[in-house]
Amino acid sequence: MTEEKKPEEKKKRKTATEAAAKIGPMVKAMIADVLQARKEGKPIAYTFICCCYDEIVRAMDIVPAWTENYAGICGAKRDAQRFLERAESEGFSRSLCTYALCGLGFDAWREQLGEMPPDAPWGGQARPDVMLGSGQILCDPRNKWYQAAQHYIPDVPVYAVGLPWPPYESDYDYREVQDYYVKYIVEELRGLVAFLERHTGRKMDWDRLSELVDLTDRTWNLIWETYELRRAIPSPMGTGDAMNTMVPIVFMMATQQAYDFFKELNEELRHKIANKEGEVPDEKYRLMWGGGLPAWFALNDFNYFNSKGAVFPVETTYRTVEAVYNFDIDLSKISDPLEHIAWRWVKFWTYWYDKARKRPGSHPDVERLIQYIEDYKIDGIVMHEAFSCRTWHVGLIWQLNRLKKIYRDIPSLILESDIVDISSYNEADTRARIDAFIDTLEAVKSKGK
């Protein structure tokens, strides 16, 4: 093992917006708040993004520790290898989700030492009081990661929230079964509240929960409105920045800080549009990040695209599906905050179903790509397949093949590496593939003139 190996230096990615440049200090402060909470004896919960319990833990004054976030930080700082190797030494396969491996390696090392591993990025990951998993279709670790973590912290209980959504079928309307899904999710959330009350000694403040649910709705709407500004030509902000501005979306929801952040970003983008300030001085190609988590250690690749005159005005990763007020149900009329959360969840995941049913052979994920191509005037598509993130990435090529039955000539590029395992990445090869893709874009554009 090479636990003492120092991470190699990485250049800081140049951002196009002032808002994106503020994210680093915000994340660092968020990590520091969790470490401070540990010192003060406040209850801490290991948590996953997009699991419907943001408002619940915040209403109960439980401090969320986002384990995916910390693994991403280790990856972005190119300091994940020693934790991955530690997990491997514990018998975990390197082919598993490297977020999970990084976290498990960190937990194992921390518990062995009785303190943080040496030079832990940004102070380290605090020991939790509870761990909140998710019985969700999104990825395997949401069910198994925290169960595996109990090998090292066996005294820390786990609650997995069941969060299904109606599957897409072209021959029936999901609304026939949506009430059942909502009822099930509400019961799961009630179980979560009871679990947290029992294990933390905190009681749910139901009035506070309702306030935070409303704040979340308003924040989702503001995010959607802000990101829609990126339709402008030239586009004022790209996916490289969005991989920073996703932090308030997935780690700070149900906070005034998240709402205020997007209010500032909205104003900044409007100012840029009014002054015709694009992400690059000479915008030549408008690309869509069509799927896949990024390689957090290689975000400078977005700057490389920019150097070629290519911008990413839209992405599917971490992108708000739609404004809450555009759903086919008025959530403001649902008084029970847990039911409100459940309906919001189901509507997020089923929003594209109706459009897909109108196009024979289509699929909701493909309809979303089509909509973005049309709305954002997209010239080409880039996807990233992370070898250790199979559940989230496995369908990308299938989506692209379906899409090309409609947009036959749209150029595409599939990058391959990982989310935090830098050993999977070759910068020279990646840049060569980007160069070839840009050449293809230029040939297609020239042909169409």
Given for the second form:
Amino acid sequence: MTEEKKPEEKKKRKTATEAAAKIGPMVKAMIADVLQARKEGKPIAYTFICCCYDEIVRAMDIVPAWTENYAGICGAKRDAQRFLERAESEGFSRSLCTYALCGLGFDAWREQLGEMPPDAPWGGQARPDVMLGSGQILCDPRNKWYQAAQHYIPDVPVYAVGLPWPPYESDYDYREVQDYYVKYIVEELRGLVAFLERHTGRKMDWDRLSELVDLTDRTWNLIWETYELRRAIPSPMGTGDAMNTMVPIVFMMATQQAYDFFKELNEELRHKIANKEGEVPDEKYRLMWGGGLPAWFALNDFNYFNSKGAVFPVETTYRTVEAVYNFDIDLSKISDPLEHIAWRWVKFWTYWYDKARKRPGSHPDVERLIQYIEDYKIDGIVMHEAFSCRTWHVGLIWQLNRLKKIYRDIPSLILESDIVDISSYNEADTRARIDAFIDTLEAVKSKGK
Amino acid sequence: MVEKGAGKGLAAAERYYQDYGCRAGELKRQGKRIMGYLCAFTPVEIIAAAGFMPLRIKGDVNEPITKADAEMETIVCPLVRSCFDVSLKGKYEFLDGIVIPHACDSITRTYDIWKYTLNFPYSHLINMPHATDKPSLDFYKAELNTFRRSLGRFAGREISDQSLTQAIRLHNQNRAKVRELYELRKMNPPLISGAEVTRLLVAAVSIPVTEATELINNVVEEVKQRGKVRAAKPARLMVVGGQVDNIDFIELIEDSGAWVVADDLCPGAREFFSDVADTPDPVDGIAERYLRKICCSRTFRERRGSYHEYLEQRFGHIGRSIRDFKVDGVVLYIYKYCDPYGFDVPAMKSYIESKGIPVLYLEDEYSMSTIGRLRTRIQAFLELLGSK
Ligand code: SF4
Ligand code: SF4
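Please move on to the form predicted in complex with the partner chain, as the form predicted on its own is already shown.
Starting with the chain above, the whole complex follows.
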């Protein structure tokens, strides 16, 4: 049964780390900053995560308003349905990305009223000056959402940055094509800088950009190293917490704050490991969150797993960084910051290609699962299929099938609901499926004994 | 060759439509190589120039999806799921490979599933950008050249400029023939019904291009003989949407008392109204057509001018068809989970309505059972048109 609780009544999820517990206030402050910027007349950009432009936006002192974040907040506060319904009444199908629907419903409403919709979560989402979409190889909403938003804010210009990466193919190596990918991305980013200068009146500070690019590299390395600490047995931090610590990764990249946050988390994890302090007192099953964005309104399900002795030392979701020193090029040798960003992007997306090529029948996404299974000593895989997002939720079944074919049979569970739309969620069903999965894990375990 | 004698026009189209892919299977048995592809964004000229017959993969609204779900999530556009389901059931097992363009999430995100599950000897994803600016065009051209090299390797010979130019010419002729066919829809009543057009065009993407041109030509000649004997129906409709490769929905409209006289569909006006220009490097013309000339919601058009002008930029082709085909009402027929079109619905609707043309927006799931449920809404729409 769906819990019909008012946002205020919803219990706060208990985090394993102190660092994760600090995220709530950080996000709240971030939303407040955008509202304050609006008051002060500072330029605001609607932005998406994983679009390569973090350093650019920061170096130009433009305030990012992360629209996926705001929709996620509405979802987590269980206060998204009215915005989804609003979007539906505008003619948008309820089958579309519910971040986008929530955002569009909100925008339509705000524009109609000329002020924030009543009781808008955390003060609301401010009207932007520009919107920065992107064209990648995934996520149509990244170029459709802001275009659709223009229907309500027609005076706000959109720029869609082309950000492709080479597909994994059997008959050629991505290195054969990487140069023209990088060249294209650099041109697109240059176009973005020109667009921002034109529409916000801000000038690019190229020295600052270089500094931020370097800071981002260092932050990537630090995040990677921090997350690798979770290999420890017992594991000191789980995916439930990582759904908090994703905030500095995707919404605060290229800021000192993000770096400092991970410095602290790193120390906290080391401390916990030294004291053998795990995510749960008695760790029984080590699980991987192998794909899918979380149901933001049901993060308590992670605690439910914990209550059964199951922990999540690793996840693929929001682990959108690698250690840049593991790439096959030395990024620090690239003097043009835009080129640096472009190479980092291409190397990130192709990171698992070489490994996959070595195992017959493998694929980078599957190879990554295998590596994590081994590194983090994983007993089972949990995924979440959010119905409204094809980007991250198509290919999950196939990946599991492949994994079983080329590697080994490992217990797996695919939960089904959504990121924002709570009407897709059934707590009793979900928990029953978790219980059954735990039984399977137990059976496999005792067989192995 | 299309058989001579009785049934070389509409009847032949009916045969190819009913037994979709039969001609490709037959040619395969004679040693011809066949390359399957999804979506109007696959540059068929390159495939043809490499010596393959391109075969558009089609779904089937009458076939329940029973096998696909074991590999592919149900949150994929139902058209793509159906295409995959019938492929899994062996409908296209004679294919030498499959080419998939970066069209939309449903198509692109399933590439690996197609590739690994069906295990064709060849597969390729063309990473088409969304934007149409100069850097995007240059990038796309580089991608097309990567595809050209890759397919050339598989074919065992390089794809020459000459063979590309020849393929471009043949496909342009084919498109010109389709435009001639569409002229017959401008009359009142139209000389050819919407269901007949869709059936013919679906048939046409399942046979070699020269045969398709001949087939369409035969149909043009055949229906011209009809004269004005067809019954007048009160409304002339246009259907706008993604890939509609079954006639059932169009038939439903026409059975309800309207003619479908225009479309922005695949196969349909979307892919037959623009040609590849003759350029010194043939790949330039191909890149320009697929990235900039095909009007589809998957492509991001950079805005020039006011928002009003932007709508004209994005949907002007629909406006022109409304005018040229004397359309009384437009049906937006969009599949569930279709992100490119789904996000365009409010803007498209307001653009069309600003021309004084009523719009009916229908979301469907690409199956006979759901199509049937749309009947009453279509009837209500026709009543509304009648009362205007
Ligand atoms: S990745 Fe998924 S959830 Fe995020 S914007 Fe794209 S479609 Fe929406
Ligand atoms: S109908 Fe829409 S989602 Fe389906 S293949 Fe076409 S563009 Fe993609």
